[in-house]
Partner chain sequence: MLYIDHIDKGFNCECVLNRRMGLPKMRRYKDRFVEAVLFLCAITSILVMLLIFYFLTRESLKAFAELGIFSLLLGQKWHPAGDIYGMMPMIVSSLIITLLALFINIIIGVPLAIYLSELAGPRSKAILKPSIELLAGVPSIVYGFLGVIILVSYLQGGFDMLTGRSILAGSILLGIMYIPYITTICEDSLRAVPSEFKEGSLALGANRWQTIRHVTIPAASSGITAAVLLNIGSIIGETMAVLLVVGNVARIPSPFFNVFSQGATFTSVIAGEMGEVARGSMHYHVLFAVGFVLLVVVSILSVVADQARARIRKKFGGY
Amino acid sequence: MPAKPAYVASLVIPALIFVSAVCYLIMPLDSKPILPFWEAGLLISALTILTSFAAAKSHPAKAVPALAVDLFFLIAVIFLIYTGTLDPSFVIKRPLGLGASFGYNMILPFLMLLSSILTVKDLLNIHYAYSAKGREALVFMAIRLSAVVALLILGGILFIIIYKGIGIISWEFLTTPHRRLGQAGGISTAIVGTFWMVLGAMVVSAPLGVGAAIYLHEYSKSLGLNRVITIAISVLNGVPSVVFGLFGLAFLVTFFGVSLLSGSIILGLINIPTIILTSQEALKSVPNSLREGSMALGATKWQTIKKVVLPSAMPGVLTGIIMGVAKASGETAPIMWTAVTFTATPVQTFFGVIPNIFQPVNNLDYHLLNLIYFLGAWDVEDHAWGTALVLIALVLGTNMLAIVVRNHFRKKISW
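Now I need the structure of the chain on its own, in the form predicted on its own.
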C-alpha cells in the first residue's frame, strides 16, 4: 500500500515529539517552553488515531482492545499535564527499593517518548490494516528510531562537552602546564605525556601484532592451534584494562618503576589483541590467486608476503593499528599505577628528540580523573570540561585518521 500524503503528515507530530523527548531526556533543559506543543501534539495524535481507525475499511476485532489501551494512555498523560497533577514538584522516590528517585524532568519526557512510540505504532497498524506488512514497517521504523536515538545520544554528549569546554580552550590552555592542582594553567604536559605514551604503545604493539597475524595466517599449518590461539586472543581482547594495570604494577614497575616505559608496554599489550584480529581479517581479504601467481613466478614465501600480500592488506592493517592507538589514548586504569603522575613535570628529552623513558609523565586521562576528584572542593570544573574536550578531539581525530588512511590505500589496490 503506497504511503498517502495524509498518512505521512500524521506521523510528523509524533516524530517531533519523539525527537524532542529524547533531547530533553539527554540534556537537563527547562520543559516549560515546549509543554504546550507536547499537550497539543498528544491531543492531535489521539484524534488522528481515532479518525484513522474510524475511516479504515476493515480492522480485526482483536485490534480494538490494544487501540483502546493506547488511547487511554494518551488521554491519561494529557489529563495529568492539564490538571497539574504532573508538575515540577512531582517526584517518585526510590520505586521498588531502588536507590534513585525519578523527578519531573525525567518522567515527563519519558511519557512523551512512550506516547509518540504508541502513536506511530497505531498509525502504522491502521494504515496497513494490521497485516504482516504493517508489522514489517513497524520493525523497520523501530530500527530507524534506534539509529536516531543513538545519534541523538552521542550528539547530545558531544554537544554538552563542546558547549562546556570550548570556553576554556585557548593557546595558553594548550601550551602551559597546570598549576594550583589544576585550578590554573593548562594541560601542555598532559598532552605531551599522552603523545609519547601512545607512540610508545604503538612501537610495542604494532610489530608484535602484525607479526603474529602474519605467522598465524601465512605460516602456521595447524588449524587446531590457530583456532585455539585466536580464541585466546579474543578472550585477551575482552579482559578489563584494570587487570593489565595490576599485571603492570606487579611485574613492570618492579623492574622499570613508575615510568613512561612501563605505561607504554602495558598499553602496547592491551593493543596487541586488537591489532592481531584486525590484521588477520585484512590478510584473509587478500585473494589466494595473488599468492599463487606470485609463487608461480618464482617468488619465495617471504617475497610474496612482503611484495604482494602486505601491500594489499595494508588498509586493514593500518586501520587496526590506528584503532589500537585510539583505544590506548583513552585508557586510564592500566597507567594509574604504572606510568603517570599529577605533578606538572615536563617530559625530559635527550638531544631534544628522545624522551627519558624511565620518568613518570602526565596523561590527559589521569589529569581529567584527578580534576573530577577535585570537583566541589576546588574551582576546576572549566578545566575539567576543557580537558575532556581535548581528549575527545584526540580520539575522534585518531579515528578520522584511520578512515582517511584506509581510503587512501584502498584507492591504490586493484585486483
The other form holds:
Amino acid sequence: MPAKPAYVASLVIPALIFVSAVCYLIMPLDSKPILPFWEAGLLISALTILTSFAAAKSHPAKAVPALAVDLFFLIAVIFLIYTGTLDPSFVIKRPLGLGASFGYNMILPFLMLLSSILTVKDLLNIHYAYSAKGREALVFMAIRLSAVVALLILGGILFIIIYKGIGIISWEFLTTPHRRLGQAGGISTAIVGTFWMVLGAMVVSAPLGVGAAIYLHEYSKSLGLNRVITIAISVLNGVPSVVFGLFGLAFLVTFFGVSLLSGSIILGLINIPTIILTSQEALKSVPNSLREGSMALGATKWQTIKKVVLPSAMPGVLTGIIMGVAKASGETAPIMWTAVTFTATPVQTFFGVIPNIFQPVNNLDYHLLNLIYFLGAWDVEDHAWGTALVLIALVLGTNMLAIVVRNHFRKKISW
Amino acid sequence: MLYIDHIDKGFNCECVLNRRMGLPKMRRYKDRFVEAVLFLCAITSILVMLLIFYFLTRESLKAFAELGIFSLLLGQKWHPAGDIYGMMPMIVSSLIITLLALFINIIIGVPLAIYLSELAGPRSKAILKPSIELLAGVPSIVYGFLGVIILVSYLQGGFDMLTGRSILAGSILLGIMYIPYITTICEDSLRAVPSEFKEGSLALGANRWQTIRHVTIPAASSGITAAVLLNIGSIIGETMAVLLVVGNVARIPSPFFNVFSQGATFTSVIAGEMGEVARGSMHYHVLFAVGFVLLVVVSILSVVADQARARIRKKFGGY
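Could I have the structure of this protein in the form predicted in complex with the partner chain, to go alongside the form predicted on its own above?
After this comes the whole thing, all chains and molecules, with the earlier chain placed first.
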C-alpha cells in the first residue's frame, strides 16, 4: 500500500482533469491551450494506476479485467488525441436520426470526465485493496460530489437572478407602471395586483383550511369521514395547477368574469390542502393534558379550542398560512385565463382601500410570462430579470419568514 | 383509541354537567353551531374535488362523445386548425419527459438527501436544510425564464440543434426544479429511521455505506417510494417551465427516442392553446378533455402514492 501523501498526490491530477473538463463542458472555451495538459495528465494517471497496482501488497485476480478495461480506455483516449483523429473538426452528425450533432467541444471534455472518474475509482480501489472500505470511500465521494453539484446548481440559480436583476431594481422600477410593452417603466401594477390577489386567496383559504383541520382533529369521530377527507386532500394536493385553471375557466369565470375575485378563489382553493396539513400537524403537537385541563375547569369544547388549543397551535398554523402566501404568489397557470391581464392601469379602488374585485389585474408571474414572450421581439431582458428578482424575493422572503416563525416558536414552547 | 375514548368521556361529562347545573342553553347551541360551521369547512375539500371532476367531465364530454374516446386518446395527429385531435404525441412526450426528469431528479436529489441525513455535520446541516426547503419555493415561471435564457441557448449551441427548445430541455429543467422536493421528503424519511437500527448494523461490523445501503435505505423505502410517486405527479402536472422550453409542437418525435426534437406535454398544450380558443368550440372542449386525462392520471398517482406508503409501512415497518 503506498504511503498516505503519495496516495493523496495521485488523486490530485484526476481531480484537476475532472474540474477542467466540467468547465469546458459548461462553457464553450477553446480547448487548444489545455490539450497538452490533458494528454500528460491522462498518461500520468495511467502510469500511476499501473505502479500503484504493482506496488500494492495484494493482487486480487478479479480486479484485473476491470483494471485492464480502464487502462485500455485511457490509452485509447490518449491515442485518439495524439493521432489527431479527435481534432476540432471532428463531429458525429445526427446519429440514429437524432436532432443533434455531437461535436469535438462536447465529446472531448466528456471523455476527459469519464477518464478522470475511472482513474479515481481505480486508485481508490487499489489503495483500499479492493475491500468494502474502498467501496465506501468511493460511494461517499460520489455522494459528496453529487451534493456539491446540486448545491452549485441551486445556488447558481439564485446567484444569477440576483446578479442580473439587481441592476434594474430602483425605486422607480418598483413604483411606476410599465410602459411600451414592458420595455420601460416599472412593475408597480404587477406588485399591487399580486398583493390583492394573494390577500384574497388567504381570506378564502385560511378560515376554510384551519376550520377543516380543527374539525378533523378535534371534533370528527367518524373514521370513515376522516379517511374520505384525507383522500380528498391528497388528491386535491396533487391536482396540477393548470387543471385548477381549467376549473376556474369553466366554473368561476362564467359567474364572475375574468376578475380578481376568480383568481383569489382559485388560488385559495389551491392553498387549502397545504394549510389543512400543516394545521393538523400543529394541532397534533398540542398535548391532551391541556385539553383535559380546560374541560375539567368546565369549559365547553369550543371554549377549550378557542382559548387553549388554538393559541398553543398558533405557530404551526401561522407557518402553514405564510407558506400558503408564498405558494399563491408563485402560481401562474391557474390565473392565466381567469384573473389577469397585462395592464398598466392601476387597480381601481373604492375610498382608496377596497379594490374593485370584479376587474382583472396585473400579476408578477403573468408580467414575467409576457416579458418572456416578448424576449425575441423587444428589448425587455433587463426588465424580465428585475421582475424575476422581485418575484423570487417575495416568495423566498415569505418562505424564510415561515421558517423563522417555526424555529422561533419551536425553541420557545416546550411542553 | 385510548385518547378518543378519553375525549369522548370528557365531552359527555361536560354535557351532563351543563345540564345539571343549568348552564345557559345558548352556550350549547353556540357549540353546536360552531361544530356545524367547522364541519362545512371540512367537507369543502371533498366538495371542491367533486366540483373539479364535475366541471372537467362536463366540459370534455362533448369532445369524447363526438370524437370517440379511443380515437381521441390514441390518435397520432394533433392539428387543431384542421380539427384533427389525437393525444398520442402528448402522451409520448410527457412519458419521455417524466422518465428523463425523474432520472435526473433521483440521481441528484437522493444522494443529496443521503448526504444531509448521514454525512453532513450538524453545522452544515443547519444551513443546508432550510436553504433547500427555501429553494422549493422558487416559482416555476422563474425556472422557465432561466430555461429560456440559459438552458435553451446552451443546448442549441452545444449540440448544434435547430432549436434548443426540446424535450431534453424540458426534462433537464424539471429534473432540477424538483430536486428540493425529493430531497426534503427523502431526508425526512431517512432521518426517521431509528438510530438503534444503524447502531446495530455498525456494531455487527458493517461499515457506514453498508449500513446505509442495507439498513437505512430499506427501512426508509416507504418514504422514498412516496416521494418518487409524488414527484412523478408533480412533474407531469408542471406547466409554466415546460411550456416555455419544450417548444410546444405536438408531434410524435421521430425516432421516438429523439429527445432533441420539440415536443408538447399535456400541460403545455393546455396552457399554450387555451388562451386563443373560442369558448364552446371543439378545440376548447378537446383541451378540457386533455385536462381531464391529466387530472385522472395525477389523481390515480396521488392515491397510489398514499396506498403504497401505507402498505410498505405495514409490510416492512418502514418510516
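Note that the coordinates shown come from a computational prediction; the quantities given were computed from them, not determined experimentally. Under this definition, the rigid core comprises the largest set of C-alpha atoms superposing within 1.5 Å between the forms. Numbering follows the first chain given and starts at 1.
Novice: Which entry in Ser294, Ala147, Trp378, Thr176 lies on the hinge of the chain, given the rigid parts move between these two forms?
Specialist: Checking the domain motion between these two forms, the hinge sits at Ala147.
Novice: Treating the chain as two rigid parts, what rotation angle in degrees relates the smaller part to the larger between these two forms?
Specialist: Comparing the two forms, the smaller part rotates by 12 degrees relative to the larger.
Novice: Keeping the rigid core superposed, can you check how far the CA atom of Thr119 moves between these two forms, in angstrom?
Specialist: After core superposition, the C-alpha of Thr119 moves 7.6 Å between these two forms.
Novice: How much does the C-alpha of Leu151 move between these two forms, in Å, given a rigid core overlay?
Specialist: That residue's C-alpha sits 3.1 Å away in the other form.
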